[in-house]
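One chain follows as structure tokens, the form predicted alone.
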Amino acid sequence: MLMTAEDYRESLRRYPPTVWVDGERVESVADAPSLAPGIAAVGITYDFARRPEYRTLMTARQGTSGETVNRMLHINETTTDLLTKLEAVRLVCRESGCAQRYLAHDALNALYQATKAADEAHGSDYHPRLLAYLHRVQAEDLTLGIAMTDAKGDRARRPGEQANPDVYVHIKERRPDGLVIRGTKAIVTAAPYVHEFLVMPCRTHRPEDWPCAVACAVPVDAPGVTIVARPAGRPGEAAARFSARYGQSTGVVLFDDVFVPHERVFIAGETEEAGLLTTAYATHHRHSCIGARAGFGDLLIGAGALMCEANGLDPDRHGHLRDAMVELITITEGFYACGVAASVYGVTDPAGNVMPEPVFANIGKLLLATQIYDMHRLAHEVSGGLIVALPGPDEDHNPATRASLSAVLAGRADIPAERRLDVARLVEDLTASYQGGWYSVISLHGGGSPEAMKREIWRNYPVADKAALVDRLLDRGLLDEGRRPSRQPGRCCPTGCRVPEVPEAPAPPGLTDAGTGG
């Protein structure tokens, strides 16, 4: 059953998780003002799936069950599914800034691949367990939090070398009926207001680190789970024109000897398949991040255009504004085009689902990660300094100052001052506030640091094929004729080359050996 946003909010009341925000225990997640913007943002993914005009984007038929499910929980079966998911993520993120729920899609698809590979390699039954879990999650239309990034401790040391083993989530005990896990996941999106966590490894592991190679599903209110989170967005702040309504909480999740029954365990020590899970998730998630930040780009483009208009300036007549707007459009649609290419050239996995082409997915994510700061700069350029120089919104209701401010802070005569101030505060909220900084950092490091993307691009790009192409064009591919030169430095032809001798210069006219003595 597809829930509405209100159904989702109400469903959270069935779970009593242990949640701390700003040092205070949250008694009811559904009613906490500090978390309301995050719940509202996730709610977009529910309501849009129920709207007829978005049904094709926001829902899909699950091939393994035949049921119609939310796109955020669907297993990709075709390249069209990839493209539709990308468009769906852009849609919900242009409305909410970051709808968060698409992480579940990425994790479920990666688990689908890894569990199938584990079963074929080890004769386990992880994949049937995952299918049963998947179908329940889809039927109940749940929101899943992805508990992936470990606290890690000393980054120069591997998991088994840490002074405190709890900086990585690990298998503490194997029981006949399941596992006991312990440790810390440090950056969990939407942690307080999900129904369940998918616990996954955040890196590849060597055989000796097998206890950290664990993937399983844990209810948000399971005994031993504690969530320490920050508020979602900027709740209650009058100046937060956007993030007071939509935002995202992230949390540190502590697993203190949490029992996980076998039916919820999907990887338990298989380091090779755990590595596949990590890299597959990274590719799926970076593809989704492209859609998410394209949605954010839509917000900046729209706000920049309105700001130009409210300031009384026309990009058609003011070239510097047009150039800045075109650059902002180029950045947004440039990395989004990589997402489209990654979709169109999607690769069918041996498990049967389809994943984005990894080079295009990683290039797109790398572009958005490094260009997010340019996007903010361009929004500032077209908007002007007013976005951070405005008096606070309380002055809008101050009888002693309101009339004067409205008169002098107006731009175009046909656009009320209140409208101009509203747009200016929106740009500030998105780019120059705490929330703006959050968008920058989450774009840079979400889904892996730029270094992680660079490694994946280098690992997957066919550099050798390009070298062979140039080799052939230089007429060096002639092994069958025995004329292929050595690659030894200094040998550019079959016989090698000698350094030319410097010829002796002729003596100047009038000088002889005898005459040089003077």
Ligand SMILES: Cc1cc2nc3c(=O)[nH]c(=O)nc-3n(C[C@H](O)[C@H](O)[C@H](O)COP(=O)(O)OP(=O)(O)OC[C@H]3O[C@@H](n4cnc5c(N)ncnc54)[C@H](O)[C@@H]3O)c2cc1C
Given for the second form:
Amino acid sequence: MLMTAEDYRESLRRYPPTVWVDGERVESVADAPSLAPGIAAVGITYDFARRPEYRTLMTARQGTSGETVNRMLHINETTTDLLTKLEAVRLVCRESGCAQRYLAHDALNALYQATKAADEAHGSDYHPRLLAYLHRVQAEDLTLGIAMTDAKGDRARRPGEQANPDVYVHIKERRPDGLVIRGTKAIVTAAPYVHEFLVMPCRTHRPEDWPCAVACAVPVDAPGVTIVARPAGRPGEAAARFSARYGQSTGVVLFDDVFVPHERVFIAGETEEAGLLTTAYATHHRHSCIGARAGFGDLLIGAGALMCEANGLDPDRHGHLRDAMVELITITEGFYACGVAASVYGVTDPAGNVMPEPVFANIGKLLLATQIYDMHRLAHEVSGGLIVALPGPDEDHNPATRASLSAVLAGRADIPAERRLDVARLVEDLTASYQGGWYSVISLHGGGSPEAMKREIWRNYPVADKAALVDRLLDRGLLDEGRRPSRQPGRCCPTGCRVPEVPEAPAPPGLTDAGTGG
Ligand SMILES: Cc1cc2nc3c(=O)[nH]c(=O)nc-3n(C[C@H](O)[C@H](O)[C@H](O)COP(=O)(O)OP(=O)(O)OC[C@H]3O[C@@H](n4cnc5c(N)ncnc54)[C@H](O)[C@@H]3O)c2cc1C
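Return the structure block for the form predicted together with the named molecule; the form predicted alone was the one displayed.
Next comes the full complex, this chain leading.
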């Protein structure tokens, strides 16, 4: 059953998690003003799945059950699924800033791969357990939080060397009917308003650190789970033009001897397959991050254009403004193109699902991680200083100043001051407020810090092939003869490169509805 956003919000009442926000206990997550923007943002993924025009992007047929499920919970079967998921994530994130739920897709796909590998190596039954869990999550249309990043303690030390073992979530006890886990996941998106957590390892572990190689599903209100969270976005702030409506909470999640029954355990000490899980998740998730931040790029491009207009300036007639806008577009579509390439060159995993091509997925995420700061600079450049200097929204209703401010703070004569100020507040909200900083940091570190992407690019890129190529060309003197290799060598999946069909969505969430981008 595909829920509506309202169904989702109501469904949270069935779960009474232990949640603290800003030092206060949250009695009802569904009604907490501090979390409302986060619930609204996740809600977009529900409502859009029920809109006929987004049916192709936002829903999919789950091959193992034949059921129609939300795209955010689907296991990719083809490269077209990858491309469609990328577009779906862009769609929901340009509407909400960050719709958060795509992390579940990334984790479920990685678990699909790792559980299959573990069963083959160890004769376990993790994969059928996962399938049963997956089908239930899809049938109930749940939202899952991904509890992966451990608190980690001293970064230079491995888990077994930490003074406090609880800086990593680990298996404390094996029981005949399940496991007891303990420890801390430090940054979990949407933690207070998910139905369940997927607990997964955040790094590869050596055999001696096997207790940390654990993956399992834990209800958000399981005994022993405590969530200490931040508000989602900027709730209740009048100046928060966007993030009072849509935002994201993150929580520290404490697992204090939490019992997990067998049917919810998907990896328990198999360090090699846990490592596979971590890297597979990273690849899926970085691919999704590309779609998410392209959605943010859509917001900045639109806001930049409106700001130029409200200032009375036409980028077509003022080269420096056009250049700034073109740079913003180039950055957004540049990293998005890596996501498209990672989809097109997607790789079929031995488990049967399809994974984004890792070099392109990591390059796209690396580009957005660093270029987010340029995106903010460009939005600032075209907008002017008003975005941070504008008097607060209370002044909009001050009879002593309202009329004179309106008269002098307008730009183009046919655009009222209120509309110019509205766009300025939006640009401030997205780029120069607490929320603006948040978008920078999630882009830089969410899905892994830049070094993690660099390692993956270096690990996966066929540098030796390129060296061999040049070696061969030099020996044979091809270049001297003016002859060129007939085709650009590059990464290609072992099963061959398939160009995906174009999804039959009426308006892909790219540049324009005319289909020139995306
Ligand atoms: C808004 C937001 C939402 C997030 N949501 C989630 C989520 O839903 N689920 C989840 O599991 N995680 C989530 N994350 C966490 C994210 O994956 C991490 O921030 C990221 O992996 C980096 O880890 P860290 O924050 O602990 O930074 P650190 O690991 O402390 O890294 C800080 C710096 O130190 C470097 N460094 C770290 N360790 C070493 C070392 N041993 N040697 C050399 N250099 C090192 C890093 O490269 C980096 O430059 C989220 C992050 C953000 C910002």
